[in-house]
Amino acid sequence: MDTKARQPKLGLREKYRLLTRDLGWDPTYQTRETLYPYAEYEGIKIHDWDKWEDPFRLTMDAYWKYQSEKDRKFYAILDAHAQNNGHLNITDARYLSAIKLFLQAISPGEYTSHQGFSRAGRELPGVGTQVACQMQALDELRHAQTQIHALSNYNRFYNGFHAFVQQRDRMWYNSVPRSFFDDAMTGGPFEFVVAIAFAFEYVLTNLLFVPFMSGAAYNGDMSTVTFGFSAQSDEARHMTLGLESIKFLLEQDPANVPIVQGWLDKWFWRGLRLLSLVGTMMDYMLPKRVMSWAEAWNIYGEENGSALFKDLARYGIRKPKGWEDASKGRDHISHQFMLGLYQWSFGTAFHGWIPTDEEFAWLSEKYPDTFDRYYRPRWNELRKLAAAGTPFKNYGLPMLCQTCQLPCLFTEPDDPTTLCHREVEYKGERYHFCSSHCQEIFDHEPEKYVQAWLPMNQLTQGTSGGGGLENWMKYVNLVDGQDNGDFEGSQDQRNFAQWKHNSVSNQA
């Protein structure tokens, strides 16, 4: 009787190759250049796509099982949060301004990333990169869905959540994250991967998710914490894949180094300007604060980033151009941006307010060299105006940066008393910038950025609802007196106080 030969058990590497790499094929009746027309036009040279290594070696069947288990846990906790009046467990309704900003600005960006990685997976020839892009595209889509589902419960009780989809496209401050992701999407596939998978996911994502989710936990928002925990394992994988992608490009050919370095210079600065929204949330919008933006930058920027670029130095990569200016601005950007949001609070889908004395003391402690000297006097003046019944509202239209689309309200890196403003004339038109780095990005690709959709320009041209503040508010689905304005005396403040009182009172 013949003994059947037993096949040796496949190792993880062999099994992964069979279920991913070996599913690819070589074209016959079409050339690779025809199938992948964007693989070479950016100037990146790839000699061996098989050198791409996925450190997780996650197959698609394992991926679906893993994600479905996370979803079961996520929606069970979310259901419990809704049934137990989780909307009353937050520290203060002011906190929801941060959540509204996140839903309007970040969640749609997750969906755009899903589209971008789907496209990159089609345009990059390597089977390993195609699988990695496919999984990350699915992750980004899931993140957008879980964030929207988690925060939708607040829409039942608080203002400012009802029109986040339209406001993503029309609200002035949402043009900042929208332009960031659209800029990445309109680059080539290699630039997109460097921009999102590395510059944003690896270099900057901890500055977004770690302080944000910690702040949610400190302020009793278990709905936001739940989607943060559910996404965190994905983010860890994204960061690892981002680092792998950058090393893969640098190891393939020395000619790739200057191209990648230019992209790092650009996308670090673009990402940093986007995260000014996060710094403002950390320093001003959390009733119970975790850490300051300056502390977060020191940990996740200076310490982690310095170690990262020290590691990449062997490939010829240095720190991004704007690194030093970012370090100089860490003590200023959140204060400058919050002062802007307060004076334009009539035009936002969340509330503004003047910090309390206790919050002033915290800001003075965290920013001992800058807050009392430059920013407390401004807040004190605004407080006097509010006490006199004439709160300051700036109905003038701010000048927007042509590149990052933030208002030009930041100061010179070495002089916090001087507004930073750069301008360039191109084909008979004058363009304005909030920093030298934004101007350099424009100078490198002017034909791209002259097409920027700037909301303030559209308003003056009458294309945002027909002109006038009232028509603009209708255009952006902003309910005046409910979604916007001062927190003090707002419907959100009154309702929250009444609901909290009823929850501990015998009175109906």
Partner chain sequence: MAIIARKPYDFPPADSVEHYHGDQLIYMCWGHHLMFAAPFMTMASPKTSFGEFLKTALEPIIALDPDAAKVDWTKVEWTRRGKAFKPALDKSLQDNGIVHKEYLRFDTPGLNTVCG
The other form holds:
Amino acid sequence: MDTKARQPKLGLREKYRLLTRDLGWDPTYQTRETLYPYAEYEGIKIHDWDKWEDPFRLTMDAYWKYQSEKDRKFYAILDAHAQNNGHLNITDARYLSAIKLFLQAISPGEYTSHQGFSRAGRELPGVGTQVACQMQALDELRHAQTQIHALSNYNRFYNGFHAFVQQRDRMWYNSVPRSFFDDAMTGGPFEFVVAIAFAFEYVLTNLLFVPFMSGAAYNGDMSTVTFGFSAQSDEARHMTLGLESIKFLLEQDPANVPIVQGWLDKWFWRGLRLLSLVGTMMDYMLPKRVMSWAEAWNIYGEENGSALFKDLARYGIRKPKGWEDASKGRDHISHQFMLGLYQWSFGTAFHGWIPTDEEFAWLSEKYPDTFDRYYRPRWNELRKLAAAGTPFKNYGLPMLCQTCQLPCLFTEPDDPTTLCHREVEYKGERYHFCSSHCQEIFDHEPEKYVQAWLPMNQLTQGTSGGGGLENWMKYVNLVDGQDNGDFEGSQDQRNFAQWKHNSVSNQA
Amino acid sequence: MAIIARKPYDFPPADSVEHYHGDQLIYMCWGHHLMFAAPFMTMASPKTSFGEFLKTALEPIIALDPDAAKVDWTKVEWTRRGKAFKPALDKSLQDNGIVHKEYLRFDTPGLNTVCG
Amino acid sequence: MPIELRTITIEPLRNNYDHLEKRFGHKPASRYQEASYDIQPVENLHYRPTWDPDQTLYDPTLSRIRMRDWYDLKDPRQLYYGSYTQARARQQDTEEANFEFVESNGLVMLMTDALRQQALDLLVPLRHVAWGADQNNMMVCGYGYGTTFKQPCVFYALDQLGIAQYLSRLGLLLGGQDALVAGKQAWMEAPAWQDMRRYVEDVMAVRDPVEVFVAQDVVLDGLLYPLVYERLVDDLLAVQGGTAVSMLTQFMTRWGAETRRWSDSVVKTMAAESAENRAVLEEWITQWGQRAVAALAPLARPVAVDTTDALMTEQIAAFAGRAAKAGVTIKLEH
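Now that the form predicted on its own has been shown, please provide the structure of the form predicted in complex with the partner chain.
Let us now look at the entire complex, which starts with that chain.
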């Protein structure tokens, strides 16, 4: 008896259905509510999980095969890079600050994302969605691990990489990404997916990914480039998951629309604030620039984002509330941030520096309306002070935003000469914000944000190592005089120059 | 708006005043002095006089700015919670009504270094 | 030793990241160590979960099992993402070749209808068990503590998805789509499967991540894989002319053996940590073990027939022996 002759050949779509969602069943020994306890409370209504579309139809055998091929190549290149002192091929040791920041701030986020998708992959009661989340959980673990591996060889030769684990939980500026991901994970599974898969991966990821990976390529960092290329197809899948989940939620019930809109407002702004780190890296930390933050925002934010939200308008979704202020800040945020990082560089596990003349010219060309008018004078002043042997080190602790946890260093959307400040009183306590949108996020869930572990507010309690700068440096594993401070005169600068020289001369 | 959670959700702030061993936090922003990238977080006892607080907690950290030496505290324009505010230099923080995590902005017209 | 082509040798400033030097000393670390140790956030967590404010975001107290250092629970296979996908890609190559061989040589046609039906009855509903195992392991990965303990669980979960997909393909190959429909019906309604389904659903209701790991990976799969794939399929069905089935489940047989090495070692380390842990493990393994035995016996009976009781006794002894090696004394009845 030939079974194949008896039954029609299955189409790909039908076969994939059988290999995934047909695995699920309606429980009878336990209630659905017991098995999926977190699926209802957010207020999202799903009537038919079968309406979920699987854009990739990736089965595990294909996943293993494809991913292992990518990883084999990745590790081969990494080994060669380590063996051949590939780190000497970077344009300049200042470049290292960008990847130090990446390892400290972004790689731990990949791991958190792995954890969040593991939970969502368990908690959402629809097999198709679960499988998509589970694969992303596995991918995110990959990203965390390949990044740690890619940067491991740099850590052997340069400062600032060695304590990324301790600094993930303790370093002041890392509480920005940490609180971002903690925020997403403490939300329900639907909010997590909208926050990370859609707002972050779909709307904003190009602003992170393209600059970082192109920046690596432009600056001769083969090991990061290799990671980037290797992760690209994963990212494409993740973006599709993001878009699919948002459309699915919006199509399931009109009551979902306002909830989703609220999450988009929140997570767009949360994400944008996080990406100000990236903008700063692009405009200031890459010795060889790829494009300016303003240009990236124009392409990946303004153009792509506008098209996307035009498309979502049919569901009743509008652009996130912070969009206009994001555009207004476009020509300012990276300068304001880098000025901060420079003056606080005694407390960062990467170096700051004053841009060169050539870089001034580039900044002034890319930011014709703002750089010469507002920021060049400040840099000139800093230069003067540095030349006089009295570099501007701001030992005053910065006030942090209760929501995004960045120092409140951004100016009013319509007045670049005034720092933006919002405050509220909640249950007798005062809370401060860097922007209207960070305040709105707080106002929406004050019970959550009052708990924020603000590094500066902890330091002054004496809980971060026992009080005082020296104890704090021990607490964050920061080696004073090596990891921190100005790039000029740093060990990284000296070593790189010496090794590079040795590699092209006949000196031993 | 209240948070949506599966169980009662109420936790104390991580930086309420009892964590500061008798001191309190005060945020200080110097208007139009953007060489300092962000407002400062300072700490003092609520019993400190406002003048003493300015001298011990604020002056040392703003001294980096060449304008700092020219500040006349009796002529400074203060803003608190969006309104003009006239603190008495000889009265304590507490008696001036400056609470924990209060944000004060001070403007020094005529002194505007490099930041317009 | 590779040939050094560069003209210069640079003395590194350090061999590894601080947290690894603290654990393993000043020597280069393996890729497994770099990828795994201490990479989960541990302190200064910002907010309580809205889904359960009684928990913290990474909460070691969700379990009755306590460890001074959860990173003692390492994976003897040293799998991290890269080595994991390499290993599975090779196994999947073999499995694909097996499917190809069975199909192209028409081996299914050599089986009697009765034998084929036996294989379908036994194996097709197991794809739902595998989907339960997938979800249970995502739970352990999501809420467990310490990457070396929970990273193997995300691998395990997606392995189980892979296994569910192989079982589905096996069903399609042996009986077409009808076989999957019949298998699901048996899973939902046939008396022989109800203890098993109840078991899987009950494990899904547990929110202690280590208990889920024990009930699913240690106990259920620890009994199921040797019984079903090594004994029922590889021995009993194969001798009756079901070699094809044995080829199609080779992935599962090898996977089970490989994975037990890991789960046994985790139990051993947990039990060695404290008498309290050992007592909890004994309680869990006994309770869930008793139920698993009861759920498995009716599945074995159509294949093993008269030898079922002997087979179960043998499997229980082997299982108890493995537990004893891990420091946990249990006694299960059949």
